[in-house]
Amino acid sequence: MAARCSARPPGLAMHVAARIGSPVGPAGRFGFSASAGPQPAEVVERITDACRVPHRSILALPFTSPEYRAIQAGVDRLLRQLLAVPDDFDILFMGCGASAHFALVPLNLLGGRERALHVLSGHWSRRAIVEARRYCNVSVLSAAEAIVAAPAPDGAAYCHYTSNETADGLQFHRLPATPLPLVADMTSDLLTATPDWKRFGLVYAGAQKTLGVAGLSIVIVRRDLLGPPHPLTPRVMAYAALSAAASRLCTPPVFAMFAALCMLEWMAGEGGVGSMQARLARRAAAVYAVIDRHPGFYRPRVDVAWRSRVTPCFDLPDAARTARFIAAAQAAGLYDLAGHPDVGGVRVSLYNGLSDDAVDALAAFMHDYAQRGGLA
C-alpha cells in the first residue's frame, strides 16, 4: 500500500489554533470568559500528554475499558473528599450542559407534586423559572426575599436558586431562608466553597468554568430524593435510572471526565477548596479596589452584600465608552471581558484556573485606564 501524503493544507482548524495560541500585549493574552474558565499550563500539559499516546490516546477511550472508569472513580473520589460530600448524596455525570438540568430538575424531583419555589435574582434564574413552569407551577421570591424567613408554597417540592449569576455580577453570600430542600445551580462557583449539605437536596454544575471543559454536567443529590421521574422523562436523563447504572447508561463525555480528574487533582495538590476560596477571595478584592477607587468610571451592578466574587460585573458611564474599554483591554491581550449579550457592560471572570498574572495585569490595565480617563 502506497504511503499517504503526511503534507496536508493547515485548514481552517488549524488557522484558528494559531490565532488562539498567538501572544498579544505587552503580558501576553489572557483570558477572562464566562463560558469557559482555563486550565493550568500543568493541567494542559497532562491532558495534551493523554491526547498523544499511540493507538488508545485519551480521544478513543472507550467507556467499558477499566481506565475509563478508573477515571470516573477518581473524580468520584475527588469531588466527595474535596466538598466534603456525605455518604447518603450520590454523584452523576451527564454529557449535557447545566442549562438541560432547568428542565431535569422538576421532571426528576416534583415526586407527583405541582409546585416548585424558585428565587429570581439575574439571568439564568431567570432561564430556570421559564423552563420549570413547562412542568409545574412556579412560586417566585426575590434574592432578598429569599434570605429572611419565608413560608414555603403549600405543596412545593424544593426551592431553587442559582448561587452565582455570571451575567448579573450577584452572589449569594447566604443561603435561602426556606425549609424546603434546597436545588442550587452552582454551574460558575461549584469548588470555591464548601456547602452546607444539611440544608442541600441537589446542586449541579457544568463542568467548563472552574472544572474542566465543556461537555460535562455534574449533579450531587441526596439519595431519598431519588424517585421515579416524570413518565415522560428519557431514561438516560432519568436521575434514579442514572444512579443505578453508574452514570452509564449512555456513552459518557470520557474526554471532559478525563479533563475534570486532572483538574481536581490539581486543586488537591493546591490545598484543596480552602486554597480555592482564599484565593478568589484576594483577586476578587483586587478588582474591586480598582473598581472602587474609581467610582464614577467603573459602575459595579450591584450592592456590596450581593457582589460576586466570582465574576464582577461593571459598567462605564456610556456603552461607547464600555466599547472603548473592552478594545483597548483586547489591545493589551485581556481577552473576553464583554458583558453577556442580553445584559451587556463588563464581565470579570475569575474562575479557579486563572493565573494570578492575569488578575495582575488586568487590575494594572483598569487602574491605568481609568487614571487617563478612556484615553488611549
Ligand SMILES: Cc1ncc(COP(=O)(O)O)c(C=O)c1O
Contents of the next structure:
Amino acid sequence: MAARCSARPPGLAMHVAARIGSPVGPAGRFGFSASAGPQPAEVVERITDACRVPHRSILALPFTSPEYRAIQAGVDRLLRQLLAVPDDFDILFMGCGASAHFALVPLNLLGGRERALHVLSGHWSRRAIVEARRYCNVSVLSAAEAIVAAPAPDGAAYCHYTSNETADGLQFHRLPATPLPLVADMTSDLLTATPDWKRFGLVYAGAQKTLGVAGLSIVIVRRDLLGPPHPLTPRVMAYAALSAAASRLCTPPVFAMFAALCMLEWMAGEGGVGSMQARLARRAAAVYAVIDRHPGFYRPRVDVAWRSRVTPCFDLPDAARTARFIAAAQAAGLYDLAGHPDVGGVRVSLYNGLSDDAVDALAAFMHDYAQRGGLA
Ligand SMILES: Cc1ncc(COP(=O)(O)O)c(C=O)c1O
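What about the form predicted in complex with this ligand, after the form predicted on its own?
Zooming out: every chain and molecule, the one shown earlier first.
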C-alpha cells in the first residue's frame, strides 16, 4: 500500500489541545474543575501507554476479550476492597451519566411502591427530585431536618440524598436519620470515606470526578433490593438484568473502565480510602483557612457544619469581583474555578487525583490576591 503523506495541516483537534493548557502560571498549570477530576501523572502515563499499543490499543479493545474481562473484574475487586463493600452488594457498571440514575433508581427500586423520601440539599438533589416525581410520589425533607428527624413516610421504598452537593459546596457529615434504606448520589465524594453499608441500599456515582474519566457510572446495590423494574425500563438499564449479565448487556465503556482501574490501583498504592480521606481533610483545611483569614473578602456559601471537604464554594463581595478573581486565577495557571453555571461563585474541587502542589499554589494565590484587595 502506498505511504500516506503525513504533512497534514494541524486540525481543530490539535488547535484545541494546544489551547487547553495555556497560559501556564508561575507555579505551573492546575485544573480545579468540578465536572471532571484530574489524574495523577503516573495514571495518565499508564493510560497513554495503553492507547499507544500498536494495532490493538485500549481504544479498540473488544469487551468480549479476556483482557476486558480482567479489567472489569479488577475494578470490581478494588472497589470492594477499598470501600469494604459487603458480599451481599452487587456492583454494576453502566455507560451513562450519574443523572440517568435520578430516573433509574425509582424505575428499578420502587418494587411496586409508590413513594420515595428525598432530601433536598441543593442543585443535584433538586434535579433528582424533579426526575423522581415523574415516576412516584416524593416526600421531601431539608438537609437540616434529615439528620435529626427519622421519618419513614407510609409506603416509601427508600430515602435518596446527595452526599456532596457539588454545585453548592454542601456535604453531609452525618447520615440522614430515617430508618429507610439510604440511596446516595456519591458522584463527587465516592472513595473519600467508607460508607456505613448497614444503612445503605444503593450508592451510585459517575466515574469522572474521583474515579477516572467520563462515560462510566457505578451502582453498588444490596442484592435483595433488586426486583423486577418498572415495565417500561429499558432492559439495558434494568439493574437486575445488568446484575444477571455481569453489566454486559450492551458495549460497556471500555476506555473509562480502564481509566478507573488505573485510578483504583493508584489509590490502593497510596494507602486506600483512609489516606484519601486524610489528604482531603488537610486540603480542605488549607482552602478554608485562607477563606476564614480574609472574612468579607471570601464569603463561604454554607455554615461550617455543612462545609464540603471536596468542593469548597465561596463568593467574593459581588459578581464583578468574583469574575475578576476567576480571570486572575486563570492567568496564574489556576483553571476552572468558576462555580456551576446555575449557581455562580467560585468552586474549588479537591478530587482525589489532584496534586498537593495544586492546593498549595491555589492557597498561596488566594491569600496574595486578598492581601492585594483584588488589585492586579
Ligand atoms: C452530585 C452530582 N450528581 C450528579 C451529577 C451529574 O453527573 P453526570 O453528568 O454524570 O450525569 C453531578 C455532576 O456534577 C454531581 O456532582
